[in-house]
Amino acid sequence: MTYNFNKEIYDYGHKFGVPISLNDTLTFLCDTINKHGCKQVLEIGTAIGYGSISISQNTCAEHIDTLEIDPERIKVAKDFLTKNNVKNVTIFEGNAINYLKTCTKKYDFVYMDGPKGQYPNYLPYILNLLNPNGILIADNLNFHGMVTGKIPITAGCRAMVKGLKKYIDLITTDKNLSTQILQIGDGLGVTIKK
């Protein structure tokens, strides 16, 4: 299926530098999302909109909260929600882990797309907030091809590459769980929870 992402914010994602998810990673989120019918949708990693926005405006949730701990970019996510007239988007502002341990929410969907070296920390607390059957995907676990072996690991991304690979470990270890790593994007960890 084709979607319709919006380029306005996708432009201004690159000319200002701003990571965002790429469109295939987009796509293969919505599919998801429509195919398994989720409704309540939990984004780790706001920045400035274009994940949630494209969740929003592509399939069937009914409602999308979005983290995020940058003021400037939850400032520039809110002008495009805003911009876009998307109304079942909240943004919650500080660090995720706060909010992740104090949720009593239930989500059918996670994407978690935040600080990569956090993604083993977050774990536990998402997969208590996930239903019976809920899906977690965890983007960029080639992380450039440094997780993989392909690139080397330059000295800043040593804790995040460590992290990555435990994650990786943790979601393909659990018998609780049915994961695949996909190559989409930068890599895709789809996990569902039993």
Ligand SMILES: C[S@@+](CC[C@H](N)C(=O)[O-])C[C@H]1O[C@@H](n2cnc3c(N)ncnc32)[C@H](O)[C@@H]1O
Second form
Amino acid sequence: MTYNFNKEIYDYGHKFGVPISLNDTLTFLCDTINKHGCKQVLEIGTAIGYGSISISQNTCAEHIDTLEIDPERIKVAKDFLTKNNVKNVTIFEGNAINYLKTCTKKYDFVYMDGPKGQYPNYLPYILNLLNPNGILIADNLNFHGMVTGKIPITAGCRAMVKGLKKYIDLITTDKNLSTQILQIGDGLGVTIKK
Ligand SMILES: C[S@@+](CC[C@H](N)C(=O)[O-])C[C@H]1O[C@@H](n2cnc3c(N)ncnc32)[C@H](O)[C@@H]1O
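For comparison with the form predicted alone, kindly provide the form predicted in complex with the named molecule.
Let's see the whole complex now, leading with the same chain.
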């Protein structure tokens, strides 16, 4: 399926060096949400709203909650939401862990795209928020080749790579989960809560 992803947000991300999702990744996310009819979506890591606005404009999702810690990115994301008349995205400001620990809402689909080293710590909270048969997709499981050993791990990335390896181990060994690692974008972990 070919989707319309917002070129202005894409260009802004590239111009100002904001890490935004790859279009191949977003295409897979939108396909999955539409195929499974996911209505309530949670995204960890809003950045400037490229992912949440893409999901809002191209899927059957009714509402997208998204978590972001960086106030400047939140401001830009809010401006893009207003400019594009997107009404079904709510940004929760602050450290994602606070939301994950206190949230009582249930989700059909979670897109984990926040701090990579925290994925294993976030996992139990996310599984609590997911409905049965809910889908969790985690981005950057290859971490540009550092997780797979294709390129050497640089000093500043050690903790992130360690966290991602632990996360992969957790999602592939838990018998209550069904997981596939897909070579789409920078590596996607697709986990279904049984
Ligand atoms: C890869 S970007 C998200 C891209 C976005 N999902 C998209 O589709 O374009 C990751 C974001 O996570 C945010 N982040 C990092 N640590 C966080 C935390 N502890 N809580 C919430 N957001 C965090 C970063 O500020 C960054 O904007």
